[in-house]
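Encoded as structure tokens, the following chain is the form predicted on its own, with no partner shown.
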Amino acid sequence: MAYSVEKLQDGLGFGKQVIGLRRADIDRESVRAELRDHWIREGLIVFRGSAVTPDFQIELSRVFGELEVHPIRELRAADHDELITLVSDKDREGLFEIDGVESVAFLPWHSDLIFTDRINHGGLLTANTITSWGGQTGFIDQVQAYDLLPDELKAEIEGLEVVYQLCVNPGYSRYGSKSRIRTIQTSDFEKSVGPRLDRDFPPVVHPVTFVQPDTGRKVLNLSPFGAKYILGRDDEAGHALLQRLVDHLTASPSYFHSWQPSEMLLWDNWRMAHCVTGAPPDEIRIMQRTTIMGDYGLGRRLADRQAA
């Protein structure tokens, strides 16, 4: 049987949905080339009704192009170093309070690997073992975001930059999330990344609109997580511009993902923003995520930038 294409929800204004995708089925070129279409117009896929193993993952992840190891030793998979593997284990990611609720595998709104000078292309996610709430997946499109802009915002942005950097904690973000945060155990992560934070991981900076390469559309490009200023405005003015953007993006239409077992998420991460929502602290949540190589070639360290 062959695989089907539908639209992935009504007034969405992004995003497909393919069903019954097989691994036979990205040996062909003209199936190869319809995904890598798909990715680019839609910036998210999501895979259904697939027999999904790490093999047929990986394999999947190179039809949109070369794979890179992540940079955090800490998160790869032992038996695939194309993996990383996301479990929401408290000891490993922490515990938290969101909201007066306590959480784990809570994540903000972000872009993958904003806190580096290169950003990669996108990343195929799976869900290995999913809990009885939470634990979702949000998607918000930044070219349809961008297109929302007021008129008066997008001149006043254009040419501007932002620093970021990584952040080990979601309560540490000052953009990161509107939510009330407490950390209650701090994680594995944390302790072992924190201390090398700024040897290991110094501040990078982004501009906050780019074109897309391929289609020539313009993009709304930030991270609330990990942003810390807009480059030579960190100042009170800078701040106010920086959380009406921040406000914008988080209004702008959002798709979030209730994982169900045999499924994977594909997106364009030089366009989609995207976030976890808080899951049971007694229950385990494990994803494997690849990344698909790319850079767009715009971010600088910012020690470089000081000394151009």
Ligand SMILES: O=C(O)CCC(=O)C(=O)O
Contents of the next structure:
Amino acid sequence: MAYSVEKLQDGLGFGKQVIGLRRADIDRESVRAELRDHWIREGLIVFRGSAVTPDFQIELSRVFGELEVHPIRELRAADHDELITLVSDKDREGLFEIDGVESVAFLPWHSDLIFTDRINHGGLLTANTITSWGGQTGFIDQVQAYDLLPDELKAEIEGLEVVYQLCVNPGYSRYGSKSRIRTIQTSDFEKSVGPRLDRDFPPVVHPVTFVQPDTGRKVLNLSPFGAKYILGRDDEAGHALLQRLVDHLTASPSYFHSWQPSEMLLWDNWRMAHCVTGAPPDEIRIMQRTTIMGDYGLGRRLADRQAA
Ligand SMILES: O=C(O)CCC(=O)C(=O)O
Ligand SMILES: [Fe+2]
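In place of the form predicted on its own, output the structure of the form predicted together with this ligand.
Complete assembly follows, chain above in first position.
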């Protein structure tokens, strides 16, 4: 076997790194099964020392499931339907002042597609263009976060659900970030999606915990960015509870990835909250990601229950 598998970081409790994986390796079912197992058990895999191309990124993603064409068409890459391109230039993604520092790329802690009723199972990300500082991708393991909850809180949140809606600006999100966020330049994304938000992305509901099907471990299934309120608890006490959960999650052990060329990063989106730190506004950061399908079957539109 040409590639090697190691711990991602000592003492972290999640994550592996796979070094030197080649395209030909994933033709073997034994390799594919091993990679799937690491993905589910570890939550996060950093692939280092591979010859990264969009085709390899797509093929490798297919090891973990079918690929989805992203519901936000503005993000889709021109040449590959299975890829989205995240370009942090201030025209496309906006310019923000984050705690007094002008920044692009900043993205609060979130789970992908939590604003739909079917959250995808994973993403495989590459860095096409990196910046001189910032632009790190942060990860928190929500299995670990659940385990670290005090028992009384575990009991209190059992069966609760959280209402989410797509948020087009990090500054609008009540639970997304404790940073002071000021919009200096509105993103094209906000201008395009904002006016059709309620029509195209109505509120959805997800349970605040769920059990990982393959391992039986419980996940604190909470995405701070986009969270609006606990269903049936849109009152002061409900918001205090949600804030407590968000504070717990974001204080749980984290890993921040500083990107190098020739890296690919895969996460299990059903249990890894992630975020992006701000990057310099006079530089451009370009990332490309696949969206690995799957439906944990627990999300629904808020209106469905109300109509029933
Ligand atoms: O740009 C990044 O580092 C990650 C962005 C992100 O949240 C994603 O691709 O799902
Ligand atoms: Fe994301």
